[in-house]
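One chain follows as structure tokens, the form predicted alone.
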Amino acid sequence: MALGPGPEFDRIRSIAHRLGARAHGLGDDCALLPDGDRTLAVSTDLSVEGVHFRLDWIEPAEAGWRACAGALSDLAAMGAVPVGVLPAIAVPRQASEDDLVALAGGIGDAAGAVGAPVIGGDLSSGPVWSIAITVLGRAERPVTRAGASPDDGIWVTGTLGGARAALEAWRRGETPEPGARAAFARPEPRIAAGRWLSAHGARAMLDLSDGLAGDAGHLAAASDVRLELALESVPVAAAAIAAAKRLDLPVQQFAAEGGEDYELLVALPSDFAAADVREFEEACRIALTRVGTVKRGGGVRAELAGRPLTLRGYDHFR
């Protein structure tokens, strides 16, 4: 699996090189294992206090929900149905049992919202809260990042930039507006949307954990194509508009560069039309917006109002 650019993915490439033949399928949203006439999808996701969340910004239950939703979003990106969740939690020694129970309850609430039981896990101590969530799912037609073809359309679900708007407010010492706070603290894994798109011809798909700016490059690399993005079409969360103006950024750029929206980026066939969009939106109750086209070549080219614009996605090691 080819990966996009960036220090985080340089490290993954180094790990893959060291593992050699012992590594298989690295770089997609989930590992895929044959399971009769279906496929077992498995993923794990790590959420660390001070890196992914702060408990002076959100409550322990929200930290648990958020960590679990991020892992479940990987299943959504494969078109999988969740069947189980296993959390491994490192608890600071000074933390109360009430906070631990609340955090675990948030994990259970997120899992329960998509019909997945908590089926095990692990508990330890550590210097800060650390939440590793392993998710299991089954997919009848798993969708990887590697299937996009020239002339496919590039689409995104929902709206972008809400989580970043909350983050920017907290960094200024302010209280985010409710919609932005919810986008950050209680993201919704797009399980139903992923299943619908898988069943209706999705060629390639991934979730937007690192933002459209970062994740578009991974889809392009995995599929060995170029993505041409028309940023004026990016669906912007209402909360992101004022936040972008504060930073003197175009709102579409602000939204495209924001991470952890956990929407889906998907390549669909060129004949996917308005009637299909209406069917999706009626079934899934969220928007589906075309933001670009797949071309021959490599990398990502983004334009805003006809002018090229260089985007920066989130990278843990930048």
Given for the second form:
Number of protein chains: 2
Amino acid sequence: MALGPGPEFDRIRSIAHRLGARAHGLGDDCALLPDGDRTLAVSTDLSVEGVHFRLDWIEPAEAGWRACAGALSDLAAMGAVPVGVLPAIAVPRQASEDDLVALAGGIGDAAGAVGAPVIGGDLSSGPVWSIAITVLGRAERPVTRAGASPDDGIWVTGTLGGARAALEAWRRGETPEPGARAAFARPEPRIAAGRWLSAHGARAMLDLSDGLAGDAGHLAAASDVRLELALESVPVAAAAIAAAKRLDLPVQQFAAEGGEDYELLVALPSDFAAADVREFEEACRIALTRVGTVKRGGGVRAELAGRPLTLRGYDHFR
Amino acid sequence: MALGPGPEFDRIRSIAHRLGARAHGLGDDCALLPDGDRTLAVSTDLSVEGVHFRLDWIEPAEAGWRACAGALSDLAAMGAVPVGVLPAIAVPRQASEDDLVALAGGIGDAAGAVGAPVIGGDLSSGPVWSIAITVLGRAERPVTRAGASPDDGIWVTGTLGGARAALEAWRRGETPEPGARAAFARPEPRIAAGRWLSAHGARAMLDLSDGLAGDAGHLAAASDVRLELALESVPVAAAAIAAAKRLDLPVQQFAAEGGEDYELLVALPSDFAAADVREFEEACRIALTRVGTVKRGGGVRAELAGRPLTLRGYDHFR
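Could you switch over to the form predicted together with another copy of the chain, since the one displayed so far is the form predicted alone?
What follows is the whole complex; the chain from before opens it.
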């Protein structure tokens, strides 16, 4: 499939070129394997201390929860039901057994919250905590990044910018407000929302780990379409408002450029209506907000208050 | 299931205790999930620079091959056919793109050698190379560690001690001989052998990553039996002979205490005969050697030349 822009994707392209026929279907949220009349979805997601989290910011149990929730979010983006989780954890030599048990407990809690058992894993020592979480799920009708068509609406679940608000505070040496901290430390994988959207006509879906700006580009590339985003509509997390003001950024831009919210970005048919939104919000207890439209062409065009705005993506690979 | 001895297993026990009902079936080579009339086998295996390998010892492509072969070896130990591989790679900031492509190429080559495509994965930066490989396979009749019964024979594939010979040389600052180096850098996952043994009555099986000494203890614990090993019979890699002499150790002890040979340790029914061995060796092109017998009781008892010998296990978690 066509991969979107960004340095991590450049590296994936180089690897895919080297592997040739040995690589199949790289670049979506999950690998898909036939599984009787359903599909098995598998994903593996790496969370490294000092890159994705710091233990002077969050507790070991939160680092485990967050790593696992981020991996489960890839199943949500396929509309899959989680069936099992396998963590591979590198443990610093100076870490206590209590820290390991707390971190693994956070992984188990995030998995347990969506009904998935921990079914295997691996342990090693290492210079820093490194948490690779593999998740397996089953989907009746998996939704890839590649099915968006012109005239589809572009929608997001929940609110954006909360995790970024926490990161910006920590980077200034401050304590984030509780809502921002929770968005970063305890994200909720949108499993129920992903299943609902898959069952109600979702054409293309992915989870917002690289931010709306970055992930819209991935959806556009995979579906070979252009995404037009109306940033006024972006649902902004309450915690992001003050944080955006500090940076003198429009709140919607702050939210659209923030990463790791683990909400879903989804293309829905143009006749998806207000009644459908109410049904979603009643079933899933989170918001569903239209933020744009699919057009012919390529790339992403964002406007705020009638003016084009170039959005920065969020790069984990740093 | 009952877990064997060793510090890594102590940690797994602590984690399993914390997870309670959130953990299922930890401690075997693979997690098993029903998959129509077959079984899906999944395993994840972590390989960390400075712990499992060093890049002044082996090339990036070999580090990738070795990490992937070690993970595939867990599928071999279940009698499973590989269907896909997902690498999650942490890349040091100073590493070149060529090194990443070479390492990922080694992963792809090891997967391709047993017919499995790379179907997904993840990239991050990190302080050292850290390679988490998830493998998926399908088994008609998965063989766990838990089925050995009194009177079964205990057998190993191939020869042992080669990887340890390489490690001992590198640790002395020397260059290992080519056979030893290849055993460490390019192990062959015993996929065909595992399938053959599964189809010919294997009752319990695991792969030798912790060494015969350590892994015999895991098989004994999981099957709730005692293993009596006759060390005279241990098939010793040619490269291990000189290496054992340097340490003034009996060659069989050197081989039995070495780790990471990725051969299979298997319990076969007592009527498994010389004709069966010939059939195996013709089909799989490697040796199959009886090294012991299953008895009632617990633990492992090893004898060399009629004298009991206490074997040291091989601990990766250091």
